[in-house]
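Starting off, we have a lone chain in the form predicted alone, written out as structure tokens.
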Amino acid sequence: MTIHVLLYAAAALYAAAFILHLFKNGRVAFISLCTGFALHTVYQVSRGWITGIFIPNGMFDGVFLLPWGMALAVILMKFLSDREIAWESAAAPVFLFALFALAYPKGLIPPTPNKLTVWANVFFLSEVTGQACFYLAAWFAAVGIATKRESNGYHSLIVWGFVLYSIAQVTGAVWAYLGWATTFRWGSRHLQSAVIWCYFAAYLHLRFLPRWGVREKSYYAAVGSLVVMMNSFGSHLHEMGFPRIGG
């Protein structure tokens, strides 16, 4: 049995959580989501040993870390938010991203010397968890639009996502300086990251525009998922053909 069985089991539990949510069994759905997250956590830690020796980079591969970060955000919102929201409904997008991870090459791209610094791992952790919050915000904004419910918790997810993504810009700059002697490069990767940051920075300033009401902000937040996807998934698709070790 390989460690990847854990990922398959976690994805199945995420799917079960959403199905249970559809059948109005929110408590059991949340338990299923938490169980899937626990298995997913074990899987992420196990990826550090995927090459036979411990290399932490394997734990922070964005494709596998994204659904984990989304599940973590849902669990935290469930416990910390005072809003009566069916947070477990977000098991749907969590499962979809986990499904993509199942189809993605499981091995580790051999790390370059630039990638062995701890700043690289901190960057990926903060960047991916920030993106996780943005995707979840888009989900709950879309749910609010569909159900005509104004207050659905997406705003706090965007705020936390923006904080995490801002941390990623700083840690990424440090990593870039250590690896390439510059904090910013006019390359697609840096520019795409800047696009995402600017998009959600603009959202936080919409309150200064009187014509932007709750519904308009919901549409803006929902479209944010497309902005994040267009500026992040391209690199994942490009890397699918890279040679890998350990999987």
Second form
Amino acid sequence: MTIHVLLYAAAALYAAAFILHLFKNGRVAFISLCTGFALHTVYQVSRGWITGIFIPNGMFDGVFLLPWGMALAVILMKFLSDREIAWESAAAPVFLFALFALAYPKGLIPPTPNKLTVWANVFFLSEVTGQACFYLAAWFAAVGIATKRESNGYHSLIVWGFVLYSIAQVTGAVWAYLGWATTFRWGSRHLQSAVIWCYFAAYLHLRFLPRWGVREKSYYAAVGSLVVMMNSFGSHLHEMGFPRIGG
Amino acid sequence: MKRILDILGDLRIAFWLLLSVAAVMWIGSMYAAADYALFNSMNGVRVQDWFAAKGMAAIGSTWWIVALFGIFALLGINTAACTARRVIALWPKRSEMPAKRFAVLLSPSIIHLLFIGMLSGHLLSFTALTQERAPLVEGATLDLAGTGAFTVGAVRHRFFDEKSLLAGRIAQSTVEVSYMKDGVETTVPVEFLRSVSINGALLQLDMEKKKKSGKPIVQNPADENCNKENNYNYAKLLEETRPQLFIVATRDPGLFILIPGFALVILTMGWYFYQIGFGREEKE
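Okay, that's the form predicted alone, but what's the structure of the form predicted together with the partner chain?
All chains and molecules follow, beginning with the one already shown.
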């Protein structure tokens, strides 16, 4: 039995959580999501030993970390938010991203010496959890549009996502400085990361523009998922062809 | 004056400029992905030198860089005007509210000022950076990017554990570098992620694969995501194709703005969003 069984089990529980939500069984749906998250956490930690020795980079591989980050954000919002929102409905996008992770090569791209730093780990953790918040915000904005529910809790997810993504920009710049002596490199990866930051920086200015009402802002937040996808999945798909070890 | 600030600092302009930056960067990322070698050659050289040498000849795929610098200039002006407008309106009210409330209201302006500082730092990096590189040969004396003379000493490689799946791959390389400091010979180790500053220039290591002829191989588009893992897979490489260690010296005046600026902007932003409850105050 390999550690990847844990990821399959987590994905199944995310799917179950969404089905239970559709059957209006919110409490059990949330328990299913939490159980899936617990298994997924064990899986992510186990990935640290995927090469036979402990290399933290395995735990922060974006494709596997994204659904984990989304599940974590949903659980935190359920506990911390004072809004009456069916947060467990987000098990649907969590499951979809977990499904992508299941189809993705599960080994580790062998780390070069420049990748063996805590700055790289913090960069990937903050970047992916930031993206997780943006995807969830897009989901709740879209649900709000579909159900004509004006306030659907997505704004604070975007604010959290923006803070995490800004931390990623800074930790990524520090990592680039330590490894390559510059904080920015001309390449599609750095440019696309900046695209996402600028798009949501623009969103934060919308509250001061009277012509942008609740509905327009919801559409903007929902489109944000496409912006994040267009600017992150390219590198995920590109990296599918890289040689990997373990898994 | 107020009317000029109102026009220049209009938030609608800020919004569309930010979206324009995002759009131009996205277009640029497509060009960068399509021609990795061309855009990778921008790294480590001054943008104006690169444009004169290569960018103008390929203006069909580099035009967006000019547009990007133009939009960032407009964004800098807009942000400065908007911040000035806000501070002018806020400052007379400072005695009418508790100091903490005033600090919370002022912090977005501070974040925007720091943002202008970051734009300036990046501009300085792009236009005033100096970078030179040379292959590492034990015993060689080099002088790169104004470091003054330094001598390359012993080169050592540390490999991953033999029992792991990474066996045979380099985990770290260490190079002894000797130079004169205040009339005394000083020897320091340079490693990946552990650079050394000599006369204001940073010395770092880099690794490039060689052909059988001994010449470095031009980077492959697959390296675009910093994936140079095969360069460190020593065990699988023949003696004559084993990668060559390079020493890279960089002098970047923008770093003195960027590194402290990054720390300040995150601290201020974190404090501000914490104070406003991470968006809970938003009336949607």
